Each structure stands twice: as structure tokens, then as C-alpha cells.
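This document opens with one chain alone, in C-alpha cells, the form predicted alone.
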Amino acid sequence: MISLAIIGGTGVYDPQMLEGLRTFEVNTRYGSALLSQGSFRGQEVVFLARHGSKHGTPPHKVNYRANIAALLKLGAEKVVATAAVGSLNEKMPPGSMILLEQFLDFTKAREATFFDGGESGVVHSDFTAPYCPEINERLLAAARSAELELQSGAVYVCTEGPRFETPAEIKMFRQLGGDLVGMTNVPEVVLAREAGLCYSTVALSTNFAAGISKTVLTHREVLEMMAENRAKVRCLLKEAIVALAYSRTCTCQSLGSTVPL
């Protein structure tokens, strides 16, 4: 049985820690998703590269609904995602790994829900705790076990992309309480909650955001920092696979609704 899924963001394109890998496509009413499945220490895990294995899909074009629906169709219950982010908080410098706690949504043109009325109905989901507290606690314990530094409690600002943010926008986001900025966590976290999945994101700080950084931001800078931190990300994910082999006792499932697949 598959209960755990990993969504790899920028720089995390392949599940090298998994054995017996096979790649396959899952079709849903929202489109198809390409997944890989393998095992680690006896645990079956599904891996999905958010941007594709060669980073061919920009953040505003990712088919988030198909991705989450595919994981749900395979029986996944828990999802750990990674996301490269810019930092608005000096206490979360490049190289840091941080768990998200809240988000601010500044996306504009995305399919952001499974429930558009009509056949799918009208559903209003609770987002008091967008990220599963149970998974976050276990990830923190896994990081301690692996002697890795993992911060928690971050507020993530999601922008539309694919452009980087202006210094004026970053100043506004900081005033609103944002710690990190990225382009992919919404609607992914929203859809996971609607589907009743336990979802958590490990954010990987790759740079200080515009107006804070003293240099012009480039995508190459993001990839270079991800390459430097790939080993510790994989180390954390290995520990997480073992730590997340448990039966759920949180409220995430009860807060979800039946998603048409």
C-alpha cells in the first residue's frame, strides 16, 4: 500500500533514495501526471517532480489539480513537498531548511480548487492549519535524528511567477508578515487540504529576495544553491520516509471532501 508521496520542487527532480523504481502515468479528469514509485526500508513511496524531470514546466503552468488527484487516486494519505524559496527573513538565510506554517496567496490565474460548483458541488474548506501539524512534528524529529537544522513556523508568500518579485512587493510582503516567497505552494496546499491529505512543505531557502539581496536574482543562483544543499535534503527525506510510516491521528482527513477523480 502506498501512503506517502513526495513532491520534488526545483532542484529535486529524481528519487535516488528509492529502490525498484518504476515510472508510470496516472490519468485523472484534470489531466495526467507522471509518477515514479519505489521503496525505502520496506516503505513504498510515490515521487512526483512538480516541474517535470527536466524542469520543463513553469510554476504558473503546473497542473496542480492533476498532480494531487493522481496521488489521491493511488491511495496516498501523506505528502511531503519541497520548494525552493527566496527569504524575506534574515533568520532564514540561503541554505536553510524551513517548515511552513501559514501562507499568503498572491496568485492570479490558476485552477485553485477541485470544487467549481455544478457536479463537483460548492465546498468551503477550513484553513486554520494549512499544513499538517502531525507531519511537521515528525519531520522536526527526523531532522534532529539526522543532526540536520530544520526551522519551523514560516509564513510563505505565493506569487504568480514566473518573474521574480519587485523590491516594492517584497517590502509589502514583509510588512504583511511573510518570511519566504515562492511560486508553487498555492494551490498545491489548497488542493491537498480539499482532498483530505496530510500535507507539509520543506522550504529550501536559496537566496534573499529582491531589495534584500545585494545582487540581481537569477534562476541559475537558485539551481546552484539547490545543488549545494541536495545532500541534506535527501538525508532529511530518507529520515522522513521512516518517520512517516504511521497511521494518521490528525484532523486533515476529516477536513477534506470527496474529490471527483
Ligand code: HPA
Contents of the next structure:
Amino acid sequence: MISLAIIGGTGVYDPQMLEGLRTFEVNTRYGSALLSQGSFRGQEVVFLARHGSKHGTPPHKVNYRANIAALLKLGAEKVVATAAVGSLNEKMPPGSMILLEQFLDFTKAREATFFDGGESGVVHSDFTAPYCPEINERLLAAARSAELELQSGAVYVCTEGPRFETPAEIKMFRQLGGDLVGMTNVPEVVLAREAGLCYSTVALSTNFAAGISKTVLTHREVLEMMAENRAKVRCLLKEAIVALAYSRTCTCQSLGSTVPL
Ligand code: HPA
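Switching from the form predicted alone: structure of the form predicted in complex with this ligand?
Then the entire complex follows, led off by the chain already shown.
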């Protein structure tokens, strides 16, 4: 059984640190997911590239349900995801790593639940603490002892994409309390909670968002910034694998329901 899964976002496509890596497909009723499995310092870890290994899948087309169902099927209990984000907060400039704490959902057309009525039932899950507080606490402690800078407490705004935002949208998101903006965390975090998984996201700020940045935004700029900071993210992921080898005592599992696989 595997306890920890890592979902690599933009710029994090391969789990370099894992030994004995093998890649395989997991079929679920929502579709199939391509996963890799290997070990780091004796811990078995599963890795999934959210956008595919060559970034071929845009945010609105990712099969989030198949991905989370596949992790669940393999027995994962904890998930650490990475995400490239734009920043609305001057205290979270490009190059900073931040743990998410809350989200604002501005997605429009995604399969955002395992519980669609009918056979799968109607379930209303609690989202008071969408990101696992126990994982976040341990990641913060691990980052501190490894002398890696990691902020916490961010409010993430999820847009539908794939276009970037207008300055007016960014201004509105700021007024609503958003710190960071991205296109993938919803429904990933939602499905993880529905499934009773512990889920946390390490966001890497790649740019100031539209209208805050003085220049136009490009996907290339995001990729370049991720490439520049990849080593830092990888370092944190290694620390995470070691720090997250514990038996969970949080409430995430009890807040989830039985997902049809
Ligand atoms: N907006 C949305 N998603 C993003 C951004 C952004 O500015 N930067 C990286 N991902």
C-alpha cells in the first residue's frame, strides 16, 4: 500500500528523486490515469503529472476525477500537489513558495464531484478546512528545519482558464480576499476531500497577476519561472516525503464519503 501521492503541476513533470520507478495506468469508472511509483528513503510514493508528462492537457480538460480515483484505488491517504500560480499579494512575489489555506471557486464547467446523484448519491462535504491542517503543519516544520522559505495561509482563486485574467478580474479577486490565482486546484482539492484524502498544495508564485505585473503574461514566462525554481520545489518535496510518513490523526478521512471506483 502507498500512503503518499504527489501531484506535479506545471513544471513538475517527473519524480526524479524516486528510485525503482515504474509507470502504469490505473483504470477507474471516470477514465484512466497514468501514474509512476517509486521510493525515496524507504517510503513508497506515487507520482502523477497533472497535465501529462509533456504538458499536453490544459487545466479545464484534466480528468481530475480519474486522477483522484486512481490515487484512492492505489490506497493513497495523503496527497501533496504543486501548482504554479500568479500572485495578487506583494508579500508573495514571484519565486516564493506558499501553502494554500482557503479557496475561492470561479471555475465554470468542470466535473467537480464524485457524487452526481442517482447511483453515486447526494453528498454535501464540509470545506471549513479544505487543505489538511496536519500536512500543512508538518510541511511548515520540515521547511523550517531544511531552511527552505515557505509561507502559509494563502487564499487561492481558481479560474476556468485557459486564458489569463483581466486586470479588472484580478482587482475583484483582490477585493474578495484572494492572494494567489491559478486554474487547477478546483476541483482537485474538492474531490480529494470528498474521497477522505488528506490534501495540501505547495504553490509556487511565478508572476504577479494581470494588471499588477507591468508586462503582458505568457505561458512561457510561467514555465521559465517554474524551471528557475524547480530545484527548490523538489527539495521541499523530498522533505515532505520524509515528514509525511506518519499515521494521520486529522479529521480529513472522517469528512469524506465512499467514492464509487
Ligand atoms: N493566472 C492564472 N494561472 C496562473 C498564473 C496567473 O497569473 N500564473 C501561473 N498560473
